[in-house]
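Next up is one chain by itself, shown in structure tokens, the form predicted on its own.
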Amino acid sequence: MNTRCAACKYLRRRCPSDCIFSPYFPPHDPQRFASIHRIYGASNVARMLQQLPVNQRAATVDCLYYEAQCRVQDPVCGCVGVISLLYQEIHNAETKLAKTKAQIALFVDSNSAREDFEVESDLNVLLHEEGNEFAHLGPSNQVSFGFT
């Protein structure tokens, strides 16, 4: 029993041993070539896979697929409108990426300042408790280094 591949039902002719479409549009999906017949046509469709090696023919019947539902979604841009929409998104998370590297890197010279601030204060009290510890000395029993 020799069921028709759904290119061969939607055109309503035989399907042939031999036909180019069978291996990538089966009975059960309509729909598939339908959508790529509306937007290219069957004659260039079957013109195209015959040019193909073997091996591309089933990714270009995907890509071909892919491409007429976006034409039929949109008609004015199809796959274009996507990849532009795609192309926004990625400049939107870039820019998003950016402004928060930026705001780390101000985070964290805040912190690097306040941090060697507090250092500096730190050493300042420090100093100046050393300070007092030895101001009961007075002049006289301080060392000198010979610097004056």
Second form
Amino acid sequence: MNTRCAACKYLRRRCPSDCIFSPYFPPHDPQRFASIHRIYGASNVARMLQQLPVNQRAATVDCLYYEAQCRVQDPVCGCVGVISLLYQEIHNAETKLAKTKAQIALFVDSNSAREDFEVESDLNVLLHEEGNEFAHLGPSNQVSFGFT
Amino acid sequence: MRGHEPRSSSSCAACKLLKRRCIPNCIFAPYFKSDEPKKFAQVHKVFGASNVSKILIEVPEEQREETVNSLAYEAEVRLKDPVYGCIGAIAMLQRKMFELQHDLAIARARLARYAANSSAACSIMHSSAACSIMPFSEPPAYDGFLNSFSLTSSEMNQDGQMYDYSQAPYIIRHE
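The form predicted in complex with the partner chain is what I need now, so please give it after the form predicted on its own.
Below is the whole assembly, all chains and molecules, this chain first.
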């Protein structure tokens, strides 16, 4: 005697050998079909599955089950509430990332400014020292060596 | 003699599709206007009119418009993606969120290095001055949206595969 799948048990009907529900609604998990049936209805689910290749039906049922559970727990928003929450979290994370990058940019700018200052200071010291070395040559000669 | 009931020219989209008289307190009428036939058609195709009616009756009246909008969105997405529906969108958003968290962690680590170097430079150059290090908080742990949604034990399909709903994307593609 064949064991009826959870769908046929729920619908109180005979479970045929080619039952479209039986691969995805094992008898040990009656709540799975009950949730999906409550939100989508058996005929809608059967039609959806019939329109899909066999190798995509298991994933489809899993997604329908998740969405049905979301809708049962939150009749107003369903899984759209989850999507909204994710969008909000993404927006918050993007804002934080932008702020952090702006803070990094400040450090980079200040480091660049310090490096430029140090280079200029070193150059001034160098110019001063070499200026003293060639002081006896006079201003015009200093200019010819590139000192201003 | 059968009384002639004049067809209402203000039938809502639901009653027009269902080819029935739109009664004054039709539960669908406020939310499925006659100029938006596609909206109810999609909802009816995915959920069925009777299921939608049951859902609307369950929620307070002030929340019914939001309920209809979320049902319409789900139906539209399901019709565009008959396999994954909204779950495809959720998986994509989860992926995006994980990438952002990763980028944020890297950026914060980099900022910490800059701050540490700046602090060291400050202490050398200005030993008596107070250098401010930009504070930052630890990135919040992202537990994943599914942690707030309790599932009944683990989900197994007939092949005995375990679905880890805390990871994204958690959809196992059967190919």
